[in-house]
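The data below hold one chain only, encoded as structure tokens and taken in the form predicted on its own.
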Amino acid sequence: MTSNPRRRPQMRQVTVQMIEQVTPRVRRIVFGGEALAGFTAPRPGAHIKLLFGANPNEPPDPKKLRSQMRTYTPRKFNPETNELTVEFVLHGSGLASTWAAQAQVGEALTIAGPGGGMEIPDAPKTMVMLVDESAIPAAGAVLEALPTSCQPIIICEVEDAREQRSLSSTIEVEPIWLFRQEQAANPGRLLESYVSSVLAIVKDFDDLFWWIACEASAMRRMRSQLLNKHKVSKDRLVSRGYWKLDTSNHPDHDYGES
């Protein structure tokens, strides 16, 4: 049986509408153009890639393309306005982040997709979110689509008490925040050991939903203690390596599975 060739994703050609600083590291960017029209809305925690430093009047090379590109949420997209909302960690020196700190209204910018999301889980009675400043976008949007029936717990590790914000404005929530930088915590680490005093909290263990994404090291860290000492059953949990510490341009699909 043969199969399909995995379909390349649209390119298309967009500008910066409007930045907002969110926080001292996290800006908020829309952009526009005709080229979203029929843009797909993509399902909570999809992906889209950003392509840097192109010339946007020439096909792609695709020797440079995994250079090039880098791999974010697509955290709202309005179809009646063709705009894209788009949330940068800035986070230093780095292609996405030197661009989004430094990115002008009427910027011009080449993104592909979006790709990728999950399947909300048949009405889950609780929800447990596990991330760092990388996915709290992308948590923003699973959290807006769990049915009402569900009960989310969200635990968002950042660096500072400056860095807390609202997770969606259509659904009130308060997440539990754990910050770094006031106990010199490496990413993850206050993540890790919060897992077991979410397990005291919850009543009903065998109704518990797990979604953790955050740098690559730490979510595998959770997601064994979570299989292996917890007993968790496999499909009651997602996990994504958002990025991984002192790597460049880590690769998308890491599920920590291997």
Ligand SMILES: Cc1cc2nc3c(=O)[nH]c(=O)nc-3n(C[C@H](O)[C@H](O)[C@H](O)COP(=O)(O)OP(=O)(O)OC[C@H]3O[C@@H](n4cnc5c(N)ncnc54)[C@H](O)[C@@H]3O)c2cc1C
The other form holds:
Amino acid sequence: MTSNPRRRPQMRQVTVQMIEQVTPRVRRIVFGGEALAGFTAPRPGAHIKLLFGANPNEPPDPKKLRSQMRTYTPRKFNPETNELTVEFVLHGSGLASTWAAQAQVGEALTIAGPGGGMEIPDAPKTMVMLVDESAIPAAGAVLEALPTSCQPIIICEVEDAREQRSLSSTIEVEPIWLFRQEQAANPGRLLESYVSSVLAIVKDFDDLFWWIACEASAMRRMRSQLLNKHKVSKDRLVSRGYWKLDTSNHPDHDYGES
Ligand SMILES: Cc1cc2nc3c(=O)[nH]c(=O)nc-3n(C[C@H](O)[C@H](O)[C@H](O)COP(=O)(O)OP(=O)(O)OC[C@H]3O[C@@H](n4cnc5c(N)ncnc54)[C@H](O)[C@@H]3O)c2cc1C
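Can you switch from the form predicted on its own and show the form predicted in complex with this ligand instead?
Following is the full complex, with the preceding chain placed first.
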């Protein structure tokens, strides 16, 4: 599984077409607009950049660009209608979360991308996905890209039972759900303690692949646990910090490798 090289993305003006409150903490927003014509169907694990607070009639100010941008998963793109679906976690504070919580149909936004994404050249027999709610959209996309010969084991850590939702409208899967609130757990802690349980339920260790996407410090601890304690080979593991506790705008390329 390899990542695509990064390239400078194209800016597109889009408008909100539809909003669905999927769970108390997740809003699905469908964007549309002519600027989405030619948007490449995203590869699993790809990302887009959303630019908040920019004047759509002026070129973005390069000095403000980084602080105004946030990274999201293009969950679905329909090339016939040029509609792009993004699922936002409403985590309480932050430019993107606040925007998504109050977004209205017709509102304009600038997006860039998609970029990155994964290739799955040698399909593993089993893929273990350890994700929190910010990476559930990406997990759904990865799931849909897996060959049928690959068995997915998906562990989703969310706030509480109301956050359980379908990962895909085309693939049936039964994730293992872990609820932070029940155990007053910090983000990522339940995923972390579940790693050894995963090892107990996996029947075939040959050809096992790990994909971790969640809070950055928890991702690092799990990565270290797998590499150092369980002797998982580096080429059988992709890990990515999707956000970082008490840090705004955590870099989008934190793979936990340094
Ligand atoms: C490749 C990639 C794809 C991503 N796809 C998605 C996606 O599809 N949907 C999605 O919701 N997120 C996704 N994320 C995560 C998203 O980019 C971050 O959560 C981002 O920080 C949100 O920006 P913000 O402006 O709301 O908050 P920030 O301004 O970045 O942060 C403000 C505060 O909120 C906290 N915070 C940020 N995110 C979370 C969270 N998820 N839960 C709890 N606290 C948080 C921070 O620690 C900080 O204290 C993705 C990240 C990456 C790298």
